[in-house]
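This document opens with one chain alone, in structure tokens, the form predicted on its own.
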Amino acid sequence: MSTPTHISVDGIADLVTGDAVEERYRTDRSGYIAPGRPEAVVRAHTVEDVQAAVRYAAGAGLAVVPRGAGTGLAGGAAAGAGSLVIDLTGLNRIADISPGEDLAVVEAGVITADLDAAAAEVGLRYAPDPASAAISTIGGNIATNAGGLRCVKYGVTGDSVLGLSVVLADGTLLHTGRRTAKGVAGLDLTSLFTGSEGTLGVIVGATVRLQPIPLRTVTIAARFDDVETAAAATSRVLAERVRPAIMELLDEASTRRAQDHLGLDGAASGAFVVAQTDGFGADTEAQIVADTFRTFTSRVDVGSDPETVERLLAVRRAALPALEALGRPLIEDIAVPRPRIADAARAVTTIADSHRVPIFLFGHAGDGNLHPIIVVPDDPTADARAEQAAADIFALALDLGGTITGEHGIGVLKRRWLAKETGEESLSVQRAIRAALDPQLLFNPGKVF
């Protein structure tokens, strides 16, 4: 298809083909670029648009790549030759916020932060808090089962999903789950589609759980001599049976880059941990966290005013954008058992030295989810060294009893590692489920399995 067109066909309101298909659909925030240009894009505004697009793609022999904001970090939404992209950002309506039920019904293209802001108007919040909340969509978060800063206490995205609306391979609209706080009727199809990365169907809507805004929030920030000490301090906090809402760790290099990115001149040095307690016991828990940190460092600050809270969390949120500005990053995403966080941090430093590549480390220390970010140097052998460093990081995670992805998903970039974690038996079962729902492998071929 070489001629740009915007046409209506088979009930599709906005089908874009040819040279009008934007290059951005070939990639996502991971930097992976799919080979070739997608054949077409459907900019969906209704569920019926999605159903028509799926049927059109099946008849035209095109693969279907669902896409939200393109903030994924594993190449899962990157579309290449032979594919039709369904852009879901136009499905951006919040259909219902129910304070009595503590839930919301939303379309897939709703921006995460927009839902949180709407919930706040009635004293509630959407607990999942990915670092990309200001730009990522609810549908994309569900498709990858995204994590976030508040995971340690409130869980990942899937822990807040009560039900889904999904378009299947024949265009059928399936509704899963419920509005009630609990329910166990039948197989848990909601969990099946959550985290499926667009391989089983197109998520077009969701019923999600909301939480009361905490009565009180206290933030504790600490600086440590090195990242291993900081990691050990976070493990000690968890051993005290405290469950902060947030506990984020940045090594010194990541902290310095984030502070520079924010223009914080003269900021303190050292590895950085920011923790947050909330609810009726916030002050008591904050005291335990602060006292525990003080057994490792004297540089501990405690505050509860909103301005201080936002300033401290801004450093964590700025970490990835700051590193992206340095060059081409490989954004890894491992999780290890929480008592092994310090071991993982120490080993990542060794891997960086061994392969002569800069690796910055930050992540969600509260649940053991770490992001070693490899910034690929500009030299002829750098790609090979960076790829081997990434392989060593994945092997490290598995050796420590962890996982190759805590929240970003498998997509394209980690596909060859999946069997090493799950085993071939598990992978065969997953492929059988996929084949049963999508016998033509219409949805996101080449991803995950």
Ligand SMILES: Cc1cc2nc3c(=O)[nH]c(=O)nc-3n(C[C@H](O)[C@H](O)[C@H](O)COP(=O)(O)OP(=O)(O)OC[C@H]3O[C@@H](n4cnc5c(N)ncnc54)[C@H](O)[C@@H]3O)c2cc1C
Given for the second form:
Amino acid sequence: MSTPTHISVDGIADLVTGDAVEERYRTDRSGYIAPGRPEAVVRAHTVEDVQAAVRYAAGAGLAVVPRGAGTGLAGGAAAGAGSLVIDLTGLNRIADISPGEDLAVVEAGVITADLDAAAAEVGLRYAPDPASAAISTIGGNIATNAGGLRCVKYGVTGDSVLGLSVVLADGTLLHTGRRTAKGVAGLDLTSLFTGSEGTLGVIVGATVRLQPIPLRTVTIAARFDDVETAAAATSRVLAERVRPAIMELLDEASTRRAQDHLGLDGAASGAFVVAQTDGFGADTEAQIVADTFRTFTSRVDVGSDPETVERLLAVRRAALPALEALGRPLIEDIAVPRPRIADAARAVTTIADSHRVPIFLFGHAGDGNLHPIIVVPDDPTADARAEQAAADIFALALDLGGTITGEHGIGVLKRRWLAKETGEESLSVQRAIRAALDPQLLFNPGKVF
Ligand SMILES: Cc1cc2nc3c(=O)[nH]c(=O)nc-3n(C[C@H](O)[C@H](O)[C@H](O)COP(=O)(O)OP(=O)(O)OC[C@H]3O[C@@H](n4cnc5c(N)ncnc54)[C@H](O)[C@@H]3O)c2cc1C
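Same protein, different state: after the form predicted on its own, show the form predicted together with this ligand.
Every component of the complex follows; first up is the chain already shown.
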């Protein structure tokens, strides 16, 4: 792509160019760093800012990299030479919360936890809760179709999106979807843009579904001798036909690291599972979950005191930051059919041994979504061993009938694996859709496919 010598976008005051572009725009939380430096960053405060930036980039031959909070784990928001970043964090108004309709209308840069807090003021909540809810944006969550802890019962981000406002490659503003609880008019363009990882347009606003805050929530925490037993216990719970709102799993080493990270001296050892049941049947379901866990371990606690509950969930949320602090982590994100979680856990241990790399394992067991975290050792052959281990993990997921990414997306890092999962026919249909919407390949070129 050619690089313009001077960048000035009509009507946009909040524009940074050249050496003033901060290093952070070259990366995200995956650790991937794009080659070169973006030519400019437009910090959008209005939809018109986004439209002007897209039109400018199209005319100047620059790629557009839409960016929320940059917490992504696939390199999707990382921008390099020849690109213009549209930073959406300044587009952060909550326009409407409608208790009668159980929905909210928000701008894309709203922090997810802020929406949830605003909804709570009227007894509602925004159900999708990625572990990054306090630091990521709704737009980024929609662009990656983010998962979260409560997905097992309430679905992923896409299940809560009713409609979108999207700036297209020619700068026009498209509105998709509806406000009503039901509606089937035309093709489902809302779903098309959800999970598109910034390849089809810039999401500037969304209408999202809210849920009543459950009247009662019960938490069940259990310690198991090893991760395989813990994984088998979670599969058994799901086979009992209860649907916990949360069911999270951490192996022994991740639990220890997360507890240390939080300064929880003397906390119990072993693989850790924390589950929550909610709603009118919360106590009955919690009893079934606890009884099922007790067939695998004697160390099971049931409680609903908010402070204890928060401490238990904090261990889960601290898992990734604790492992990031250890060095260079490769963060993987496979999902397997739920009855195969224990098989996956066992195979990941074998992969770690055979490539001599430490692999920590935690994840959303309720969805079969596991995060094997390879912490790359500091020796000359480590990168190659870690990459081979990652390749084996992807192959394992596909062999078990699963997926190479349950929630983080393809971005830059899993591109070469996408066709292995989708097949070439699916990929060529996806490319045709992208070309129809963005013939110039303006948005996030080199990402996803
Ligand atoms: C500690 C931690 C915990 C995490 N836990 C989870 C988890 O539980 N579940 C989960 O799914 N993910 C998790 N993640 C990953 C990450 O937070 C999610 O992918 C999140 O959805 C990214 O949001 P963001 O605003 O940071 O987007 P960014 O990282 O800025 O962007 C992500 C992708 O979306 C595109 N994009 C961003 N905004 C827009 C927009 N408005 N329009 C079009 N495209 C856009 C970007 O180009 C990029 O491809 C975690 C990350 C961290 C660091």
